[in-house]
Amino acid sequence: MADNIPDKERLDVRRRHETANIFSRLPATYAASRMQGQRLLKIGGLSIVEWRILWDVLEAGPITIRDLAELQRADHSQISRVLPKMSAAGWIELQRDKNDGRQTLISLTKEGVAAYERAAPIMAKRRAAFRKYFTEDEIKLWLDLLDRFDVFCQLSVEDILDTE
């Protein structure tokens, strides 16, 4: 029956369907969020990954690469790739963990704190602008739903295929 619908109508039907498809919207939303963050951080001279590392090390450091990756829900290798550049820029120091020599500890230098402080007001304005669009209760609900979605995404293929 759908073959009898003119192409524009079929496309509109498909658009409405995809608008309600969380799985197809999340990558585009993530990409838009990253692009916005990158444009803002360009003013502060940082990448998203550099910003997140500086912020997290400032708040939680010194920290191992493994703990940083877990904290950021990021791939260990993505973080590891940017650390030499950040070290060369003088923003961080990398040292062997005295308790576990297999681990590398990341700590901030004075230059790293200064780089963070240049970007922090810009990113604070982003969070403030976000709060103009969403109430604290909406943000909490959104985070609760993301937590549940994370749990769902951890289901095995067998669990998903075995639902009846």
Second form
2 protein chains.
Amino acid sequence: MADNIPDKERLDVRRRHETANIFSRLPATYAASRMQGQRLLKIGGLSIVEWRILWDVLEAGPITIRDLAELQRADHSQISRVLPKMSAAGWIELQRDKNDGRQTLISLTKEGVAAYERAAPIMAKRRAAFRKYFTEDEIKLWLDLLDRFDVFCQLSVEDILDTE
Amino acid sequence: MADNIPDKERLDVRRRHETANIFSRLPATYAASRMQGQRLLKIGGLSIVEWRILWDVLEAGPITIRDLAELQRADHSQISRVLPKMSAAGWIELQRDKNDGRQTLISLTKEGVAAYERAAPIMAKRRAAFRKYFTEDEIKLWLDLLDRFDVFCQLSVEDILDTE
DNA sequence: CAAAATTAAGTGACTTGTCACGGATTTTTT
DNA sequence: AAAAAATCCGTGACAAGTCACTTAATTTTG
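Right, the form predicted alone is done, so what does the form predicted in complex with a further copy of the same chain look like?
The next block holds the full complex; its first chain is the one shown before.
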């Protein structure tokens, strides 16, 4: 702690360390991406969670909450919590599955499709802009890193403690 | 919507699309990483925010809230909010900067160093495990992608809408 | 077939993260 | 030197995400 190195330099050193640490970078980068998404979706009056649901239901619906959560690699509670609001807005219809009474099937209404279509071109432009910043190969490489990182993140506390 | 493609296949198609979409992957991946971090820090009785603060203050302190936030690329409010609790726990000392009365200088107490040292070896093991999953070059490449993605995320709504 | 185990969904409680705004202090401009 | 602008920090309000627990329904097992 009580080094003789000037404060300014210790700050710079620390900044370089933080910059080179993937674990430090991820939260900030994801937050920035999320904020950008929120700003873009605000134009169409959607939240991120709503947008994801509309898109997935449009492409793969009618669909259960469970399957939606799996598609989005997210906890089902996140979806479950937003549905009443989306239903009240008239975007989706919820109906109990006749074959399996535990499940709820989500389908889009015309208003839901309209809500989707308000946001979709904007989000498509975002992806187009993204592809101007990164080549096809770079994206593939990145996805591969994410695949492997997902595996790493499944390591349990014991796995980590047993390292080395 | 009313395609003739079976539901199962549409789900698979959608899953592949989600899997290949960086914007879809980031939230899940970051969430998984954060959860792993939380589980590891729980052993030492720390939250993520607390851990980051302890580490940065140890390496670069005494330091202001502003500088801490900049190091972590996070909003100052996140740090500001946790400090009273950490001060009450006896880990840090807060004192108003004599040169600039707006600023608060954060420094570690002995108990703060002890709290850091309870978590540090565990987190070091995590980074060691991480380096077994990814080579030095891959990490460099990933950091470069993140650097460029950060630039992309700074694009304003207008920038995005002007695309193409 | 009854009992036990699993699964789907809803909900409470929490963490991590942002933005916006106000009050106090410092710095810059005129 | 006074006025204006900028900066630091605290706080309220919110979004996105998790886990743990409950209830209801279905499947599996004995």
